[in-house]
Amino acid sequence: MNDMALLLWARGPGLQIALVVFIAGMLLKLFEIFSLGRKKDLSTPRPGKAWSGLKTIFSRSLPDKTLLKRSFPTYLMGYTFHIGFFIALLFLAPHIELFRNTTGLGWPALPGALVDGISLLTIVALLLMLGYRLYHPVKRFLSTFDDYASWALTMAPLLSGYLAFHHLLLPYTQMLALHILSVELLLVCMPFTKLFHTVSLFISRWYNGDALGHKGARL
């Protein structure tokens, strides 16, 4: 297979089984999730408890002061890696193009210098949580190959990304079946791996929140 047949493929089975399988996964997961269920509250509702469970998804985003004192360096990375990688596949007019072509959305899209320079800062955030990771011994002791395969997952698409943005390494054509392939690879593994705490995380919040804010807790 040439690097046309390849892109050619990537472009068109290779995302739509990459898709059948994600959506199938994530609705497998939320299944799981949800089948759980959930015991009945019998206490009495405290006034703004509708809203707590989405206060709940705010307010658990943001640092807590006391923890971002102690773990700056994994907050900032953390936070650079999370808002670069959205602004790259959000905001850069390739993708907008893709999104636009598949569900009939768009929007505007950012300079591409701009999301380029985002996109850098990014990868650089990302091997520096790699790094620290290593580094760290309570970190290091902790992780399983499942936090290396989600970090590598995530950085395979904004590499591959930002070396066929440029004709770095490989022919334009073969990076950017790379790169589309490594999209592909990070949608199929998404539900099946931690990477899936990009939903999870919502849910749970939300539900700690409105179990807590149902009994009157702070939040």
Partner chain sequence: MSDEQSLGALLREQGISRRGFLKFCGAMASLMALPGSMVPAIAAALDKALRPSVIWLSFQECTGCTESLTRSHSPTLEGLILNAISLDYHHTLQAASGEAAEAAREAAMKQFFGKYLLIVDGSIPTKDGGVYSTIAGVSNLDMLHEAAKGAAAIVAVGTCAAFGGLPHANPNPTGAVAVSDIIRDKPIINVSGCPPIPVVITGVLAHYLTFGTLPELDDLGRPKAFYGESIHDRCYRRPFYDQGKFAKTFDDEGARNGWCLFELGCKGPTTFNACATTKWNQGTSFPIESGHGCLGCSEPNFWDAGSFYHALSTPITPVGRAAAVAAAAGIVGGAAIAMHNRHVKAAARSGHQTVTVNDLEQASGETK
Given for the second form:
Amino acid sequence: MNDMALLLWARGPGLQIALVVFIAGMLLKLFEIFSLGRKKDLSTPRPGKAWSGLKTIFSRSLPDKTLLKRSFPTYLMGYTFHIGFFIALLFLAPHIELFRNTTGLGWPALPGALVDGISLLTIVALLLMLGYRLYHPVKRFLSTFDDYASWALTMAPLLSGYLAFHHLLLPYTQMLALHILSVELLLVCMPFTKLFHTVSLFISRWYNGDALGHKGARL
Amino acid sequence: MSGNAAPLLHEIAALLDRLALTGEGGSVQLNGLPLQPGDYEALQEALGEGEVSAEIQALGPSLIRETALHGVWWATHRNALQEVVAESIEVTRCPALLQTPAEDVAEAARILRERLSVATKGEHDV
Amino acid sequence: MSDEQSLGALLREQGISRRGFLKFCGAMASLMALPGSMVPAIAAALDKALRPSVIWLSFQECTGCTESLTRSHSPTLEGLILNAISLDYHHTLQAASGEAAEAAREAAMKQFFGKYLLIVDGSIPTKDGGVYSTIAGVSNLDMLHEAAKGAAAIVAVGTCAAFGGLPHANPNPTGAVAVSDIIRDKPIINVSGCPPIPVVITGVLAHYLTFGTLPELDDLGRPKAFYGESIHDRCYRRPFYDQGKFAKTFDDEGARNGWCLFELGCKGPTTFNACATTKWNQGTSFPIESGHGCLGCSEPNFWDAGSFYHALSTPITPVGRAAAVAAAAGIVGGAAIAMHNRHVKAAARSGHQTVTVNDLEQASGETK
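Let's compare: the form predicted alone is above, so bring in the form predicted in complex with its partner chain.
Below: every chain and molecule of the assembly, starting with the one above.
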């Protein structure tokens, strides 16, 4: 199979398969989670806390002061990675073209050089996160195969995209094919790894916020 | 100066250094380079117009001009239909195409002798 | 027919001076992307080069490749190089026709066995024994096998011969394949493009004439001197891509300003060819310069690579239906899981037994 054939497979059948697994898998997981249900809290809800679930979805995106001080590297690298990843995903012109083509929605792109710099920063942050995970005894103890797999699945599109953008290591056509394939692998694995947090974090934040609000905790 | 003119001028400067030091220059092929609009003009402006200009009629006209920078020549080769077939900047004391090929020198001597012998024969006949 | 006369002698016979020859060599060096310092060596080699016999076979093709080569007006480089070879068979260009033409081919194949250069344009249909394209009653498949046997090397001219091209495109009714799919034991140079740039065809011939060897090839068998870099990398509009300035339609402000055509489907980033630098029509321009994106015609399967007008980063097949099917499957599967979960919970509730402290004490007493 030559590079072009690989690229065409990635842009055609590969994408179809990945999308099917991704969409079906995500829905399956969501149904599974919601159908588990929770025990009804029979206590009287405290007053004035009706929106605490919704509020927590947003408020938990901001760092807690005590935790920020205690594990600053985790926060710094975590924010850098997440923000950088979304900028690269949403503001590189070819990516926007993909969204426009599939969903009909489009928005202006950022200059390639800016997205490029941010991507590099994101890759560095991810590498440091892996290093810190391996170095820190507690983190290492808590890490499972899922954590490392999720890291690799996230790193692959970033790295291959960066290398493709700069025409490094492999011919561009081949690297672009690998980049698209790595994204497809990410989509396929998303429902079945810790990467599901992209969706489940909203559910758990709402649940936690609502439960705490019910008890009258300050949020 | 925008685009690709500046890097080309740096390359020409390096070739001039080499020519001054070792006597060996070099050339930059202009066709085949991704010149942006304006690059070509910028190059011409930076190099200027020099003292020597020669035209060669061989497989169409070739114009070879020394630029204002001594040792830097601008060569434009055209075919019989005046289309540019090659264009280059030569860094040399004299472009190879201007020099007479050694075989042609030998041939010229032979041809001249032939003409002389024909002429002498003619004189005797009178 | 080929003879023992050297190329230098032949050109001088045609009244071309040594300076003219040197100029020709200089232009060829620039054509082959060789440094100017190599011109004397090229001149020396070409001066002594013997005219090779060339057999040109046209199979399932549109004659566009031959048109591309011959449209260049003489006396151009192309003309000179064509004069420098002995074109012993080319059924569009040769004067002879019918049996005389085929006899010329057979004579050349016999006389120069092992030495002639075979040029092929067009793909080769293989379905149903190759009946879909024949010359003088001989299928292209058989003729290729026969002619390849005595060839020193094969040049596959055009995307059809190099990668299958248009006849190979889905659904490929004739089972068309590339030369390299059939011939495995001969050196093959792919000069792809629909059509290839004329000077690229002649550049390969010039290289063969000069060095007697094949030029350095990429992983798709194309000469690196011409296919070493992508259209995108050599495009004069590249700075706009880097700045994120794109034409959105063919007649908007961006298009008028000459901005990047990526969003209009330009395949420049994945297309390797010399258009951006060598250009077309005696160096006039190339498609992107005329405001149209690159179609990617020098790459395999370019007809099946999705719309010419959709960006490279978009899917080549619509994803809507797949997404809908997936969503339906997800909902059905999810509902099944939910039912199962409810069932488990209900079973747990109904199986629940109340336990008193006495029961527990009794149980622990028994185990002791």
